[in-house]
Amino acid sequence: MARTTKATASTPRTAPERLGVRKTYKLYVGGKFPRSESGRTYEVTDTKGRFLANVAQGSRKDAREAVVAARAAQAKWAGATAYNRGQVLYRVAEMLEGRREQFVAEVVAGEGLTARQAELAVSEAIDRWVWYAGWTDKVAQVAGSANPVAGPYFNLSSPEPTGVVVCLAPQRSSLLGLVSTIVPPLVTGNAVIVVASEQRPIPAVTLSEVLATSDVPGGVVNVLTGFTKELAPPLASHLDVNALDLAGAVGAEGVVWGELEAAAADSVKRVLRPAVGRRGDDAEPDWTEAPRPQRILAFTETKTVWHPKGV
């Protein structure tokens, strides 16, 4: 007669074998997470071509979506106080702290880069976002000033945002990079609408839930995932964006950042042009390169006024 024995809290439990769970993102428009209106997703891989997750596949619909929201949000953005916005972009750096491990998995999957370079990369990546936060309330300071005059009168200069942003995220620096275009135009009060890289978008994502539990208003930031080349085209020639960032223009498929540049003209936007690397137009800039204030003055109008002096 066979005998039967309990089990007994020593005994070992080995865990179930389980189906992962496949992520279907979606986009980050408005400070919700709609999918797309066309339904469309597509496949994201690692750099050996295994499956990472499902995206969204923005649309033009998507964009003009988006524009709406960033312009809906802008002015509340603009209208707090400098010092306000350095404290919630610096909570927002906060935030991707709790997340390093996380960014670094997605960045060693997406960009192929050993342990140790990932975490490089996005200490980096958290290093920038607070050096932005930290220029909020000095900018003007740097880049305003008290103009002399043939008169009885104070004139005065200060940089202002210029509305709102469209910023090509970087092919190829999937953290880095898409801080380091994210974060300038936000710290005068732009909004920005991010396409993002179609390859490597995931980062994006996982920042755009970041935002979402944070205290950036909805609509200041706005993540479109999809193809460059369906999604900047409308962006550019749109009436109601004002500044547009090409440095994602580098390296995405079927994309003239030249075209993109003349479609803005037609409605005087303001147009930061990639600064390609050393090997030429196909190259990204060395992210790693020391940030400067000039990113965030490319995205600013200057305001000057005139002020009648006492007797």
Second form
Amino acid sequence: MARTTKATASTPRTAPERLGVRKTYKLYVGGKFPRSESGRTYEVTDTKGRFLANVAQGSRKDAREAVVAARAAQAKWAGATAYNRGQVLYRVAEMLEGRREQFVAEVVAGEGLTARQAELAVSEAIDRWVWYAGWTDKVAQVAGSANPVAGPYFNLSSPEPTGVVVCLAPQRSSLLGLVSTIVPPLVTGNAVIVVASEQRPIPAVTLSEVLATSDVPGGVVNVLTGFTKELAPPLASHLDVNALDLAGAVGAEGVVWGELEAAAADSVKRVLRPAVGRRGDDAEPDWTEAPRPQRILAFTETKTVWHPKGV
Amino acid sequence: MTTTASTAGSPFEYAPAPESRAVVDIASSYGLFIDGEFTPASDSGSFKTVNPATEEVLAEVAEATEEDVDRAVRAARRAQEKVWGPMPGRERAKYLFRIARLLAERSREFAVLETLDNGKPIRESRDVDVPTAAAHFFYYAGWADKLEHAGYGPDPRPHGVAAQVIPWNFPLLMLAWKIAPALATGNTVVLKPAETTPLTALLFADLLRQAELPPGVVNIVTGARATGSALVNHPDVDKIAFTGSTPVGKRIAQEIAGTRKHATLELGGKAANIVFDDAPIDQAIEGIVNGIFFNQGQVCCAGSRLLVQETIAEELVDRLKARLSTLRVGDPMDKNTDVGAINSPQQLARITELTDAGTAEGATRWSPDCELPSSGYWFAPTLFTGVSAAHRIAREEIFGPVLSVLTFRTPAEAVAKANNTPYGLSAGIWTEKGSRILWMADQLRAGVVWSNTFNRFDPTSPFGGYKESGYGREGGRHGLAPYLIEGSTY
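Previous: the form predicted on its own; requested now: the form predicted together with its partner chain:
Up next: the whole complex, starting with the chain shown before.
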């Protein structure tokens, strides 16, 4: 899938050597690629305003179906061994590596970076995927504990996935930011619904293609493209969603993150708020900074199990 | 008032064994504790707190206005910035150790006052509430100078001013759960105790003066809903810790949405206590009784839904009824009392309404034969059989001494029924089979899983819920996280 940047204003006078094959971009839900049930698409351009693609404009109903798919897949993903989840996630990184050049081209087109900058961003995204893959079988050791209670009891606390997590992918960083938000909840066994960057959705669509041919079970990651202001509210108030990552509420047209957080309160959802910028404003983080496990832990619950000791 | 045992005709008669109330002096009126001083409310407003076992008025307590709350928050801010924040951790630790020791020293006074103001049996306030409260200060004292080793980053920083709102079911214990980790991490506190049980918090304020804690580090504002709302919504509060009902927790989460205030919420529960046919029955019976009748069932993690494997349901219910018949209901100040008074007339009305719904919806109601005192707020231990998952008594939190019995056939069915609730605070499993316990513990969506035991608490052990039971954990290393900027994820 290359950039379709040829000017369309005038019809070529002579037949081209080869006519490019244009692609129809779709949603990724439950391991399948449906069109939006609404039948709508919207136009995505590069940073210079040139046409890139028509992308599916997901609807509220698509969002609800994504929740159903995520819920159906979550228990099995959480039930897989941590070793297995690590292998599956690492395999995705391998496949991303194979598509490096495509991602670089897409990041150049969508984010307006130089080829060199885009290469760095894509490399960092792949390396970050690897970093998180390595956490699956370590997070319980680091975040769990054996509790020395004052009595004859075995008492152990361990982190567990919270369930179905909705990520608003960062609006600016279309691949590195995307990876930095969706992988942390996957580490512990959550299922994810991600609303792709509204203006820069193409790396997310390509990532769907990677996931579809990877070992990640269908429904564990669901990718919605469309308008954040249309997709985020029904997901924020959905009773079967357990948590919300609001990173992509920053810079999304018509979106106020406080309203989404207020909607989430009705079912006591866990909410990861947007980062605070240097001037105290809401900001999209600098995703090139070293990641920390806090993003994993934001989407976990601590379970404590007691049992008497005796003979 | 006499202890009304339901053991009429039994050979086991008890002589009354009342605890003396002479160990504690109750003043006729109390002010707010702000910046190290007791002061009246700015509009001189006050309310009464009564002994729920007798309806006797114990004291008049100041009702904090918005202005008072503002004064308390400003005092807390000053103390945080000038004294408590800059203080080395090891010095903060010593204050917390002092508080722990003083609580233990004055434990009898606190236990008696707690029982008078709350209605819980003296046996529980003396053996559980007060010692566990002291243990929390002792535990978190030791963290104050070790925070950089807690796993929340090399430079752990407090939020600043913590607003803490606590319920009436464990007034002193909840105060300890809230204040100890907040102070250990370098935050200062404005705490609002529940309007029906403010007295032990005010006695605690007196203890803080004895410990010479710097003024403003802990402020206590008494009042009802308006006071709590003023505190939670105060613009200069950085962190909110709330324990109480799910509807109020949701309202708080809504009110602080879009702000940079962090919150931990410990909300309601509807715990399943699951008994398999191979369970150690005698222990299970004791666990069930402790699970739902401890503190008159006014416990967020109470085992209010008993799920029994069908093959033993009949036998278990018979034995449970026999055991309930030996519970001694009555004077909370009597050391032999098992079940005391319901905390308030409002709470009693709520329990009555829900149990009436249980009967109306077709469940079978049973209570041991017991005579309740004529004054005060009382509810006999109650058992419902023939309960279906659709009944209100199986779905809504009753917060009283009411147990609903449901049955199941397979472990998978038990899991499905146990998880079929918007709550996820606690659960119990009773079986001799270890592999089944571990499998069940994995499947249950609850923050605390007690296997072959119930209602155990310890300062080193994290406590908190899944789903609508709230977020964040209290206790243990995990309990530090919400009070540190680096640890807060909500």
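Each form is matched to the other, and the largest set of C-alpha atoms that superpose within 1.5 Å is called the rigid core. As the structure is a prediction and not an experimental result, all values here were calculated from the model. Positions refer to the first chain, counted from 1.
Engineer: After fitting the rigid core, is the C-alpha of A290 off by 2 Å or more between the two forms?
Structural biologist: A290: C-alpha displaced by less than 2 Å between the two forms.
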